[in-house]
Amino acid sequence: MVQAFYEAPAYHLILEGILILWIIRLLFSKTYKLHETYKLTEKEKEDLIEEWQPDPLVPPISKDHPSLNYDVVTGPPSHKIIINGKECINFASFNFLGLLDNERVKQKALASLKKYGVGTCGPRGFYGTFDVHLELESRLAKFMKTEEAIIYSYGFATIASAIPAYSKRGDIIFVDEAACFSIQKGLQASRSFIKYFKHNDMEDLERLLKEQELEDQKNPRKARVTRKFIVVEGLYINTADVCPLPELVKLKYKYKVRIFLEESMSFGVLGEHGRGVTEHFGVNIDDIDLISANMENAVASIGGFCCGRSFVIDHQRLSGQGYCFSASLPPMLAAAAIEALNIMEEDPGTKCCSVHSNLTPGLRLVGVPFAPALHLQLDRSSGSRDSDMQLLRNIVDYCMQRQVALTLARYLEKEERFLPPPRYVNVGGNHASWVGCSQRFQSDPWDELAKCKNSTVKAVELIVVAVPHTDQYDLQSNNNSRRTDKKE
């Protein structure tokens, strides 16, 4: 032992010595004692309670915030709309086919109201399934040429419920950066692994798919139980352009993924019969695993629906949160939607006329020519989001004073995954029945919008003429973080 002590390296002996000293110190050190607590008197307690101010539950919001100041509508939002007591030409509505004020639709809704009452007071599984619901689902499936359809009582909840019904923790979803907020909420609820690709960039999507394919080859056992989805919009509400569906279908079969298609903006508008993007591109609807859309735009009702193969749709009746836990759609709204489908089938030509062809140059118009709702975009940004928002608000107010109703696009800035630029003003409206509308109006509404637009451009030029062009708020430049994140 003595010999081993002398043969041991010096650093070894030093280390052992330090450890021995540390153990001795721990053994003989005094135990830690808590300091005696000071007991407050009743008066001191009351004073502290009075002085304490809780942190605000939400951040302070100015009373001038646009969301707290409503533009009040009185009367039906038809071709003309009364806003804050002033009659305006309506370019701020998603009533794409002009069915909101249709007499046939109103009569069907009224007859249903007298028969069933106002609401249902129960979800579909608890005496909330009415015969009119089953008829609407059958009609939607027949119209879309799919095996089955399911209806929801709230449009936003449709795709937000459908995504987590199929995609769970550990699954992978490839989603476009420009996806709408309801898709984002569905992604969040699914807790899946999310991979974002650049807007409508199929090369970027294929890059992500190839990377995932290589990862699957390293761990084939895990790959066999991991489901993969592509989630896109048919016609993007944030950009007013259409998805390249034929290319997406090729990637689907090449990399063995499923496609979920959200068609709230394209249903009833695109395609010869209004069946959406699949009909617009001539894509076989069976190539799409799930199609969802709301009935709050073209159909001029409330709620939404999903359609596809029977075994896919039936799964939502057990797992779709919005379907299982929300009161079912009021029967009168289901009846109104059925009559709207009747009108669409009777007159397949009832679709939106192009906004592009009726507007003169001025502010930049963003979106494909056949989109039912477009964006007027500032050519030059001030570089400040707040300044741009205020300028757009001034444009909307300026048009309102001249009896043209536009609306400012608004977003939940802290909630959006990729916040769209603050340079958009929606130009929607029930344009379908505006063809030959000079009989209804003393002047052509397109001429009124063009005149208002031209005068607006002159007013804007006076404000922003000295402001340099900037792409600070371009959608693609908002990608400051990684394109992949895991929803915990």
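As the structure is a computational prediction, the values presented were derived from the model and not from experiment. Basically, rigid core = biggest C-alpha set you can superpose within 1.5 Å across the two forms. Residue numbers count along the first chain shown, from 1. What changes on going to the form predicted in complex with the partner chain:
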The other form holds:
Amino acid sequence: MVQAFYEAPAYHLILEGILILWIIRLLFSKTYKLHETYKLTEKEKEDLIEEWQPDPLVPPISKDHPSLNYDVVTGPPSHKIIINGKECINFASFNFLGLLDNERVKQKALASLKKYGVGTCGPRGFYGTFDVHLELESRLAKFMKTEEAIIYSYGFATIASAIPAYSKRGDIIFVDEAACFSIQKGLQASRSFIKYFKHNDMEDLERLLKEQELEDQKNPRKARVTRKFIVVEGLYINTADVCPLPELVKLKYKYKVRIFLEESMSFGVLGEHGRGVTEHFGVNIDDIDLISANMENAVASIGGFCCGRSFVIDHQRLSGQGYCFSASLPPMLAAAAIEALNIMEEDPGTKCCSVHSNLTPGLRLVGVPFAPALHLQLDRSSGSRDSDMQLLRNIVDYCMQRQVALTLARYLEKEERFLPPPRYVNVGGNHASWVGCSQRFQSDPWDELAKCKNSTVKAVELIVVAVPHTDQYDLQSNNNSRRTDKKE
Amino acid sequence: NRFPLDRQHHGGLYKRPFVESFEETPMLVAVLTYMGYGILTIFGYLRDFLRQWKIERCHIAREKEEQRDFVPLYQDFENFYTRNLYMRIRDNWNRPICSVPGAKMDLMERASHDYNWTFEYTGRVVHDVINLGSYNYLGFAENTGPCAESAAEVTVKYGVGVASSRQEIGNLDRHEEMEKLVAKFLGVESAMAFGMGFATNSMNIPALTGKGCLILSDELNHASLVLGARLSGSIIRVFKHNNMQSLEKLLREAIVHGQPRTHRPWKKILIVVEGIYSMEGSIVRLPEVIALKKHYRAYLYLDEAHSIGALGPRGRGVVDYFGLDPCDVDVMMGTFTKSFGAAGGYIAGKRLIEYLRSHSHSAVYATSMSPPVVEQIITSMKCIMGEDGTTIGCERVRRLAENTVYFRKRLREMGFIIYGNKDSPVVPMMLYMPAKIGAFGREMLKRNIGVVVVGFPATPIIESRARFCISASHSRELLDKVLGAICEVGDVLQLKYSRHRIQPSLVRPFDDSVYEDIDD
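Switch from the form predicted on its own to the form predicted in complex with the partner chain and give that structure.
Full complex below, order starting with the chain above.
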């Protein structure tokens, strides 16, 4: 090696020597930190901690905020309801089949209470599964003619837990703009890409699907693992109309997307036997991947369920958050739901055929003729949402004094993606059950409906004064002013 | 001036000794557990291979024929654990019962002829299985007695459903009475109740925090708290389980550096903790958390799902257990499912509830609680408070505390590794190895005792455990019987891993337990 040292050319040795000296210099020089200047002293940190003032935990809220004063109902919430001390005819609760005060349902619930007590004291996995739950699941599956059903203990949590169980980050969901709040929460929890299409507009949906198809062709590898879903409601709670299910099924097979159908309002109401919008349109139920509904409207119990093929539903038993991590439905409520199903099966005639006529100038009826719950909306708006709400509130109060109970449709204004215009809900379908048990009531059900109509007409005449003519509310104009992006 | 980080000063905050232990996993056991999982994984791949090549019959549900060319709904590897490990011991979970979930229950007998892929019910009922799995801390899961009778009256009078949300027309007078009672029970200004405990967290945390806020949450928080924090849109930072130094470090860093990248000051900081952690059996170090919160001006959200009714001399939860002022906790949340034998959750606090009444997702969109459930809550709460004129409530609280201390002490003496605080009625006993999870559940069922076993993913992969929930309705004889059975099964399965041996002594005062290390 020493010989190689002597044989090497001079410039080589000099170069190597300079390099070695440079390395030694770098090794011993002080390291240069880029954020040297940002290091704070202890005293500065203490000062920052002293100075920091947080916002109050909740913003102060005025005592006369419109949604603060609840109407207090004393007594059972059935056809005749006592609100704030006054007895009214109930046009406001979603009691579509009138099963809220059915004697058979109550007796079954009582029998179940005497056997099981009230609560289940555990989630489904840990001794919280009762034979009533298993029976209700099999009955629901049989009623809806699907393979399997799964029960949740809270209606809101049903679709909000079902969507994130299947759709994860990177998947794509096409949703109708008028989807209800629980669907929106489910979408938010799933962290997928959400694409909204205009309400009930199949061309818009097809356009979005075509765009997605083009994207897929550019990147086929990614497309092979990206799941795509369409989420629609059978009967929309915000606009009281139905989705065009046959066209959706055609789009499903054409573009290979799965359909999730939310049937809270239409279960028990639409279709010949009450099986919902699939029976109404005559669509094969196997074509829909998942049907979710809550049992709090027609079935007059508490909770919700999803039904479909075993391949789809079984997955939720381990990954549906509201199913695995929450206590199960109290058995008496499950027993009440079973009895309500029995009644529905025995007597498929208790459906809704409601009154659909233009009530009066000044108010507009929103909804399809066979919908059980309709919205009454102001024809012309005064331009500000608050004053519109106040106007409607006055109408509702006036009607309550005349013994007709209506209710303002409530929304969380800042949280809704597409805020529906102010309106109130008229559950016109309620009277269908009166036709069934009119022998119990002294007055004729049509009489009561007429009373309702008269009160609302009078209210509108007295209260809806001539307002300056502004553009009618529609969903698009609401977007620009009020939408707050809640994406993560 | 600086807030002290060392332990000595914190001792002054506690009025009674805080004894928690999480014994380390013995090395040999850890190695064997990993080996066990490795063998199971290899067999899992083998079985998947056989199933794919149709050598083995496949029981898994398949996609519809017409939808074969759709993008697959599930990825194969997502369900690997479910197909190959969970399926083998699936009979330990989802056991259906057909009686009240009290101290003893009736199980429906199930049989499986294809290794747990499908179950059939033989029609027979196994009677009087001792129930160590239901969250029945104060024994209110009963179908006789004053609670059941008043619930029955209300069912006949009001019916079962409500069919409307709180803000519309579903606000019954019983709801308002219940909320006032809950506020009085906890010692706060006002309270609000919701129909589901899980939904209480996931719908109200977004109403309290939003963008620009920080949530500091414990490592082992429940799924509902995690979901609520995610839905709110705030930044979430996780501190080590029950570790106050970690929490303080995060607090200091957060306030000093502000929001990430923009360095703007945070709008609010919310610390989210639970009263009792149900998988570990540990109790939150509430005095220290409150001291930290006051010093750094953060807000505290306390989830008392398991601890309300179960801790404290008067049964008022973890705040009562430490003897603190309920006004110090900004948001107290809890559920009615566990100690009250009903269903639902509540949030209570000062100056908070008016805002939630108008802005909570549940009040606007979700149906209100069912009347008989509300009645059960009212009656059981009055019983615990002693307002119904009897001392049943006090008795039960006292008996639960005694049962807990006795059970834990005896299990420790036998040599099992038990996690958690000495006063928590949730008793996790370590099993570690995957085969022992299934074996323990089945052996105990043979001896007519129903227990809950938990494994991955609810716990870290090598720390699977059996979890006992003590109840006030368990008598001393019942506990002795159970302890005898556990000891027997522990010997058969070799579960007595503990290296510390406590001197079993009857007269020794509690603080003085002597630990004697055994030579390996």
